[in-house]
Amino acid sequence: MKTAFITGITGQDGSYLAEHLLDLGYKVVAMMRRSATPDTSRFAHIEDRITMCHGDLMDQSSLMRVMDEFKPDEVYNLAAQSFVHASFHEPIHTGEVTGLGVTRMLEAVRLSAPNARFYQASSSEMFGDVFETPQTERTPFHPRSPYGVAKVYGHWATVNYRESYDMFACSGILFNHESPRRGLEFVTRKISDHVAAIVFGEKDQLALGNLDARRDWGFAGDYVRGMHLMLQHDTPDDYVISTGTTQSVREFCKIAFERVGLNYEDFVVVDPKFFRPAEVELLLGDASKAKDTLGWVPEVDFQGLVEMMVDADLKRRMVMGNGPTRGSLPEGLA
């Protein structure tokens, strides 16, 4: 039985890899920080199968010790700072975990756990202000946000480990992937999660920054699976992960909307606090090396992702026994 190594457990992409790690038979291990509340909602239902270990990125001797004592199979390092607005109010924050958290983690798996396959959570943030539009492996970076600038760094450090170190290491640059799970502070959550309070007559409006930012949406669940499939070709190497379309923050909103039955025009305004510093318009990923080398592909379409979420926003709300107020429930709720 081979062993994984999770850090980040308690977000989404953790709690859907966790889950499809086990369904493959692996013995799962994920850390934590140590906290007084500590939030496993995400992989409760799965929580009794995983080895839980205390440990932090910002910490190198504990990094060493749960390498040490697991010896793991393969790494997957998935923890960092990672809501984009947050990081322009918390840059050091940010660079220290989404950054240099990942220099600490390789060093860690280099001295305690060389043999261990390692996997690093880049992002399509990187890219930036693209250059070139679908963005691949090749494209070049310029990052628009702390957390870009963050994520850049632990990426080019994951490259130089596997160079200087011949250590197997791989980096998916992932573009935007979301799922019920997600936090509310992300903006596809946040959209899904203000349609059902609407329809249960909980709030009035949705406030929204850019509607017009353009970006390449997919499931998490279906990207957890490149993750895998990385660590399991015969060379490291990196992949850019994404669906090849592109939709805007407008687009989503109309199909949450009407999902209910409503206009989103009535109700979503924009407010400028809401708009980042320096926005990011475009993200639009080429997997053409994912699909041809790893045989990964998207199962997921957008308008399924978004009615998805809304779903599970309604679900949530429906167990507590109120009813809508306006709008409808869709087909299969009601």
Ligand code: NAP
Second form
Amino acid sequence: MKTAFITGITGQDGSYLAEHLLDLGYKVVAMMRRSATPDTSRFAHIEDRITMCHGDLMDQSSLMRVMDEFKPDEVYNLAAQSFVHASFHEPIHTGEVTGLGVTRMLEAVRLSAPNARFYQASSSEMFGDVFETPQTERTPFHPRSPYGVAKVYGHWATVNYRESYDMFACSGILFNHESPRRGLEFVTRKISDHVAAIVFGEKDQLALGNLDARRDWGFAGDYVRGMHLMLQHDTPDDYVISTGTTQSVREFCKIAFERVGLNYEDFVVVDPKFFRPAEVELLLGDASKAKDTLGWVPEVDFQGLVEMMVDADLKRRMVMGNGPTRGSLPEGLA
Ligand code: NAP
Ligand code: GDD
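Form predicted on its own already given; the form predicted in complex with this ligand follows:
Let us now look at the entire complex, which starts with that chain.
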């Protein structure tokens, strides 16, 4: 039985990746950092099948210790300060965790589990002020946030360890991926949760920032399959994972509100506090390399993703016994 080690288990991707690897018969070891209010809700349904351990990307010795103890076959480094907006307020912390944290993980693997295959969670945010559209593995980077800058560092650290030490290290350049388990601070989940709150009379409006930003949005459950496939290939490499379609925040709102029979224009207001000092206006990925080399294809399309997220936030309220006060519930939920 192969052992997979995951950092970032409490996050969105950690939970989907752990599910996927357990289904494939892996022993899954997952690392959590110490918190005064630990939250295991995203993986509570599989927690008894996971071996948990403690460690922090800020603490080199903790990473060495867990690599030494578990000697994993595969390491998935998903942990990061991952919220772009917050990275403008906490640029040093973001650089420490999201950037330098990658080198700490690579050092721990190199010194304590040198045969492990390593996956780094890189990001389309590295393309930033895009040089070309669509973006591929060869598109130059121009990050537009402290988060993007830190991810560029982590990406090149991964490439450098592959070239310097012959490590099986892959960088997955993943475009935005969402799900009902997405954090409430990210725009897609903020919208789906507000739509449900508006239907149930808890809120009357949704305040957003830049409605014209465009993203290539996919489903997290599809994207974690790509992470695993990268580590199964004969040779380590870097891959874009994306849907090849792009939509605006406004289009996301339109479909989300239509799902409950409402018009987004009646509820969405623009609040400048959600604008960023520098914005990434357009992302659109070309995942041809992952499709041709790894056989990876996404299964959930944009409309399906929006509806999945809205329905999940509606259901969460319905099980609490509340009834809708506005709009209409989608067929199947009513
Ligand atoms: P997420 O939900 O924000 O999860 C981030 C995880 O990192 C959490 O488990 C968090 O733990 C952990 N973490 C933060 N600081 C840590 C530290 N110092 N030591 C150990 N763990 C720490 O992110 P996600 O959406 O699942 O994304 C997973 C990874 O993919 C991230 O690296 C993200 O930057 C990258 N990525 C995401 C997307 C996307 O669209 N989702 C796209 C491209 C790349 P706590 O619960 O303790 O905070
Ligand atoms: N969060 C948020 N909140 N974003 C808003 C809002 C709002 O109220 N209003 C408009 N937006 C716009 C942002 O300005 C951005 O252009 C877009 O919606 C998406 O924002 P987020 O959902 O916060 O995601 P992101 O694209 O900045 O970053 C996510 O994707 C990256 C991959 O490209 C994160 O998951 C990163 O960790 C990831 O690397």
